[in-house]
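Presented below, as structure tokens, is a lone chain in the form predicted alone.
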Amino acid sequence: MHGAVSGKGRATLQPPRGTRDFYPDEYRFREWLFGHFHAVAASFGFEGVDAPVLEYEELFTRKAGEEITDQLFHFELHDRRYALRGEFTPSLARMVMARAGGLRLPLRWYTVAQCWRYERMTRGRRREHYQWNMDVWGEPDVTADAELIAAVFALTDRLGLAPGVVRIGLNSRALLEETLREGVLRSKPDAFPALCVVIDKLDKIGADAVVEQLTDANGPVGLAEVEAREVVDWLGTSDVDAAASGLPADSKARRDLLRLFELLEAYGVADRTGFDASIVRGLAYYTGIVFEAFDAGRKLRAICGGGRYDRLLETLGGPALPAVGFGFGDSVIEELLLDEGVRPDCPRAIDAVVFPFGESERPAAIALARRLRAGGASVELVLGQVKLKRALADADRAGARRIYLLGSDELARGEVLVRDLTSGDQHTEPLEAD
């Protein structure tokens, strides 16, 4: 029958799942907390950068075992193999590797992507978010991971978030590694990437599932149970110096970690972070400190995630070239800020509305809304015939500060009638300015 809509044709009407349509309202929450992102990296002194969506999906693909290769949306064109990107860091790297001889050291770089990744859809979790990146190329010293920490908190200050809210676990994957390779991986150092991908998992799935995936014979850990028990206790270690015992005095792992702590003293955001062995993140690319923040709570799941890749254009075949960064995601801190009562309404807000009473004073109104709109206000120009009373309720609904009058007499003088829709004042200007 015309105009019915199947069962089918109606699921074509909905995003796909894991993804948002953006109305008015949400469209202005989204760029008030944008916004807020790009003040803090260019507060920060960060320059912008961006790139394609698409990519060529071998981009993505460099460590067999990554969640993140399951997971990307992906399809082949012309004998061509292409992925929607899962995160902004390959290719942000790439396109560090097409200028690397001509780049000034170090790049503080910031972007505000949009990521695709197929997983299983939780709070704050979807197939489609946004993503915060800012990254520091170039300087190896943890100077620039302390910037970098100090700028999430400066971010979530900025949100009208309490001190204390939000919580930043560090650790460092290069403590992790000279510890292993000091004792259940000294026969078998190329397991690490494949072990950190494993234990990144500890919080979804728990310790028993950790410890069979580091024990399964065909998998690319195999470790004894005894092995795989000792590196889950120490993933529960809750001090640097604890952590580092079996190491030597002068491991630069143990040194750059408590640097770091110093550094964040001076940033006065110390009392914030503390040491979590747990966080190794699960990206093979990591090579030093990483870290993580989350609500105080544990409630939900990260809020923003970063550290060390000093070695990622190595893998994509440019020169060495240290590198640290983070990626900060619009979704769970939206579900935070509602859950502390902060998040904002975000109305409509013009500055006018200009109403003609009939279509003789349309063209002065078409010309009175150019020259406010040339002044730098934001204008509505009532379209078509509307009843005044209607025209004022749309204003006010609109959040329009003024509403401009346009009738027969008005124009006849050479006025127009302004009210003020706050205080309900009224007064005439000329309708040419002088």
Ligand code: HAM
Contents of the next structure:
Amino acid sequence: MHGAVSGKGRATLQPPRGTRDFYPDEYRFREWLFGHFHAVAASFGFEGVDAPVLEYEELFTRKAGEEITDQLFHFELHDRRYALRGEFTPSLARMVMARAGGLRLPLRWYTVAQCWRYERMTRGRRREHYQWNMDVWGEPDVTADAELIAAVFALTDRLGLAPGVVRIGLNSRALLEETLREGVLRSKPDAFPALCVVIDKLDKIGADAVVEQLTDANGPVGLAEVEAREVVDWLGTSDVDAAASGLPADSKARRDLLRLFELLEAYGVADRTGFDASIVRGLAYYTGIVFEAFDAGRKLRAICGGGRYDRLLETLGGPALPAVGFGFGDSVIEELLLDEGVRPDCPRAIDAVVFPFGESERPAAIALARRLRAGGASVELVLGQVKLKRALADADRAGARRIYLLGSDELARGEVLVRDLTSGDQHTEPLEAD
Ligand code: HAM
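Next up, can you give the form predicted together with the ligand of this protein, since the form predicted alone came first?
Now the complete complex, all chains and molecules, led by this one.
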């Protein structure tokens, strides 16, 4: 049966597969997590931005064979093709390009954006997720990359994860590109982005399948078997010097990577990071430092991923503008918080409940609720004809700190009875504030 209505004419109660409803419990957790995203971004001096979840499809279609392009939710309307964003970076690039020339650089922009990908689902992978992005535009130096990596750890610390629980693996596509330009890609440097997209699948599909794709004569890379094996071997190199062994000592890529580790020392997070040649990232646009965060036990998929993409604006027809950033999803981190036993329950909490015993007390109850709300309190006003017992139980469930009980006797005296729901203590207060 197609669509939302089943054979009996009743709508299915499930949202589309891989998407979520956020009932109050889940919504509160989401707000808690997003609150930390916002707080870390603010503490690093980043400005928030947003863009439509819907874009013209051509913004997302690149020809490097990326998974993300095949996973677009798309449709056609009045001869235009649209797609829901699978990631925020293309929209960000569009926004920067639209104002290029008029922006004071470097930009430090962040967002928390819902992204849509028609994924095969596994733990922590969905067809819709929220992604916290922090990006710096207009700064070519690795100081920007270091600042972003520090922000990821600032976040995981704030969430209550112990320092050893999350590790960031770092690599440099520039190091690989320089190496391959001297070697197997000498005659076809343009094949580099497509090569990265293929080798990113190593973990998932294994070395033989990667070699097969790299050597496919009709594919975008077309290496000889021995060349493809050489590339796969490089992904297993254990340190920066081994990875840079084919390059001159003054290689910029090598220098940048080593300097990045030095900077991370200054941030006090170097011991939570390490060189990992197998991290190349599956998106075509990265050009320099690339990184991914994982749980130390490697039980889950990547918690976050990012890197430098200095040529994206040019490929979209804009001016040359260096950029670096990361995307950090809401799902994998929730799984990790659960595994570590630190996912908060986020119970409901309000300041007060106002309870009129009868309708004759309601105008005074409304006036009281208005006064408390104006003072900044969160106040639930009991709406119907409810018994005191029920109102007290509801107030307890709502996580209320106090209940204001307004009966005819209190009202006649111009007072209200206030009960502290934690201690059970009661006192009266005048109804009209001075
Ligand atoms: P990405 O590696 O495709 O990079 O996604 C970044 C993060 O988003 C992942 O590490 C994961 O936490 C989360 N994520 C991605 N897909 C899913 C999914 N299907 N379900 C749940 N979580 C998911 C990017 O998207 C780049 N645009 C990041 C970036 C920003 N690079 C530079 N600036």
